[in-house]
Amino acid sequence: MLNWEKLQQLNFTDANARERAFGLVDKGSFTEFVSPRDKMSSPHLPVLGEAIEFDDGIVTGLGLLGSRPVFVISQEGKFIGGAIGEVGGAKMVKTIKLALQTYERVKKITPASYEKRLPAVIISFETGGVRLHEANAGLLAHAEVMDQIQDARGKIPIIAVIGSKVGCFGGMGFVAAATDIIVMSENGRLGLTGPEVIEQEMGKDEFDAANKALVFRTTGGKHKYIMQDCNFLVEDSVRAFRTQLKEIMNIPFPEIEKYRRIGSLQLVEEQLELVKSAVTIGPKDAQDMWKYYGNDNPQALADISPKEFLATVKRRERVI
C-alpha cells in the first residue's frame, strides 16, 4: 500500500508511474483500471522473446482533485523506455473515452452546476514514443489517442504532466502538444526526436547527446516555458505538480482554450511566425532564443532555482 503523505515528498523525477498516479490526486481517492492483477500484457513481446509487464508499462485510473473526477494516465519509463504499443495505447484511449462518458453523464444529471464536477484527464508522460517492437500497432495507438483528444476538445480539459527521467519524445511529443495544458519541471524534457537519435543520425557535431547541459537547455522545462511550449513550470516534487493541477482545476473551462498551442488556424499561423523568427535569428543554441526574448543574461537563467527563474524570466509573447 502506497503512503500518500510520503509520495508528496518524492522528487517527481524519481517517482514511478504508479507513485505519480496515486500522488497526483487526493489522498485515498485513486482506483486503478486494468491493474497488474488483470495481467493485460502485450501479445507481441513474447513472440519476440521480450519480457512483459502485467500493466504493459502504463497505469490508468480515476481519482479526485477536490470535487473534480480526474482520469489519470501515467507512463513507466523503466519498461522499454515508456514506449507505447497496442495494450498501452488501448488503455490510454479507453481512459479518455471513460472521461468523456462521465462528462456526458454529469452534464445530464446536473446541468445547472456540472462545471463544478467537470472531469479532467491528466497524462503523466514518460516515453520515447512508439514501441518499435509493435510497429504499426504502436503508430495506430498514437493516432487513436490524438483522435480522442480532439473528441474531448471543448468538453473536458486534458493536461500533460512532464517531469520524469525519460521525458516525452517521439510520437508522444505530438500527443503532448495536442493537449490543452502542459505542466513541466526543469527536469522534464519535451521534443519530437530524442537527443540520442539526433546524434545517431546527424553526428555529434550536430548534437552531442552526452552534453547534459545542452540537452536540458534545448528540450528541458525552462526552455519550453520561455518558448510557450509549456504553460506552467513547477518544482521537482509530486506535491508541486499536484498543487499546480489543483490550481488548474479552478481555471474556467472557456479560458483553457487560450493555453493551447495547436488546434486552430490562428495557432498554426502563430507557429509559422515562430519558424520565420528562427530563420531570421539563426540561433546556434537555445540560449540565443532566450536572449532574443529579452533575457540579457541567459546563462544565469540556466543555473537559478525554478522560483527565481519564474520571478525574472521573460517569455515569448503569444498572439492570442
Contents of the next structure:
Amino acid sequence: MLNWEKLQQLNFTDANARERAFGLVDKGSFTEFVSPRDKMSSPHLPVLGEAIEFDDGIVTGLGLLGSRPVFVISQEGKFIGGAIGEVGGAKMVKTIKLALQTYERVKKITPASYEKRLPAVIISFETGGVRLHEANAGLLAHAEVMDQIQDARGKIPIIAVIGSKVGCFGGMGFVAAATDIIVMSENGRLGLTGPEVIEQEMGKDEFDAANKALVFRTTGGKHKYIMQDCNFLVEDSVRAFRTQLKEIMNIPFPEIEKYRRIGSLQLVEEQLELVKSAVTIGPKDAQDMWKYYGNDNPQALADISPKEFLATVKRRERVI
Amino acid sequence: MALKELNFEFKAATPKTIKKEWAHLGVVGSGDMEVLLEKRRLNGAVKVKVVTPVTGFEKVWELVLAKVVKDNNLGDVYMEINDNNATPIVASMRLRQALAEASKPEREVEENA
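For comparison with the form predicted alone, produce the structure of the form predicted in complex with its partner chain.
Once more the chain from above appears, this time first in line as the rest of the complex follows.
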C-alpha cells in the first residue's frame, strides 16, 4: 500500500477501501480490526461458487483525528459491488458497538473533559446495498447497523463519507441517510434505487442509466448538496475528505443534531414539504430544482470545479 | 459449482523468507485477486493455497507460482490466494507487488524514526 503522504494525494474515487481507511485518519494511527490475516470471509459464497475475500469487502478499524478516537468502516466496491453480507455486516455492527463502549469508558474515566476524546464513527460507503447471495443475512445486517446508529444517537457522531465509484445505493442508502452528517464529492452518488434498477423496472424513458450526465446530476454530490441531502461537498482527494472530517470534529456535539435530515417529527415534516413541492413545482429534471432554488444557469454549475461551485451555488434553505 | 481449492508446494534453490510477519495485497474484483503472505516454518518450502471459481487452470497456476518462487528465492512462506478470474499476468504482477509489500518495514512510523 502507498504510504500515508501519498494516500493523501490520491483521488478519493480511485482509493480502495483499505487505502481510504488508512488515509482518512492521522498518520500511522490506524489499526485494523479483523484484518485479512484473520481470514473472516463469507461462509455463504463458496457453496455458490462465488469468489471470496479475506475481509469480506469491509475494512474496519480504529484511528485518530487529533485527540478523537475514530472508528472507521470502509466498504470495497470492487468486491461484489460492495454488497453487504453477513460477515461484512457483522463487522460494521461490532465497530459501532465498540465505539459506543469506548464512549462509555471515556466518559467514566474523564468525565470533565470527555468531549475532547469523544469517539466518532466514519463510514466510507461504496455499495449497492444487500448482497443478494446472502439474502436474509444481508438484510438483517442492514437492520442491525440501523439499530446501532440509533443507539449512538445523542452520544457520538456518525459521519457518512461518499465519493467512491459505486456510490451508495440500495439499503445502504437508507443507512447513510440515518447518519448524522454526510460528506460527499461531486463523484459521490447517493440514492435508494440505483440508476440501472430504475431503468430495468420503469424503462429507458423514465431513467436512462447510460446517460452519465443525467445520472450524476440526479444522484451526484452537487445535486445532493443543493437539496441539503448532504451536508458538505469536498474536492475529490483523500486529503480533502480528511480535512473536512477534522473540521467536523470541531463542531460542538450538541450542534451535530442540526445536521441530521431524518429522525424527528420536525424533520419528517420538512421531508414531507419536499414531497409536496415535487407536485407543486413539477420538476422534469434535477436541474429544474437547482433553478428553483435560485441558480439561474444550472448547466454552468454542473460543469465548474467544486471550489467554484461552492463559491456560487445557492442551496435549498432549511426550515430547521 | 462450489469454489475450488488448489494446493501447491515449491522449493527454491537458496530459499529465504519475507521481512514482515505477514503481508496482504489486492482486492478480489472481477479479473483480479488478493494474496496473503505469512512467514511460516516449512523447512524452506513455500506452500500455496488458491481458492478460485475457475476450473481447468491448475497447471497454469503451478507454472506462474513456481516462477515467482524461483525468481525470488522464496522459502518458509505460506501463501493464500483468493482469485476471481485473474489472468496469469495479473496473478504474477499481484504476487510481485505482494512481495514488495512484504519487504517494507513493519510499521510506517518506524520508517521515519
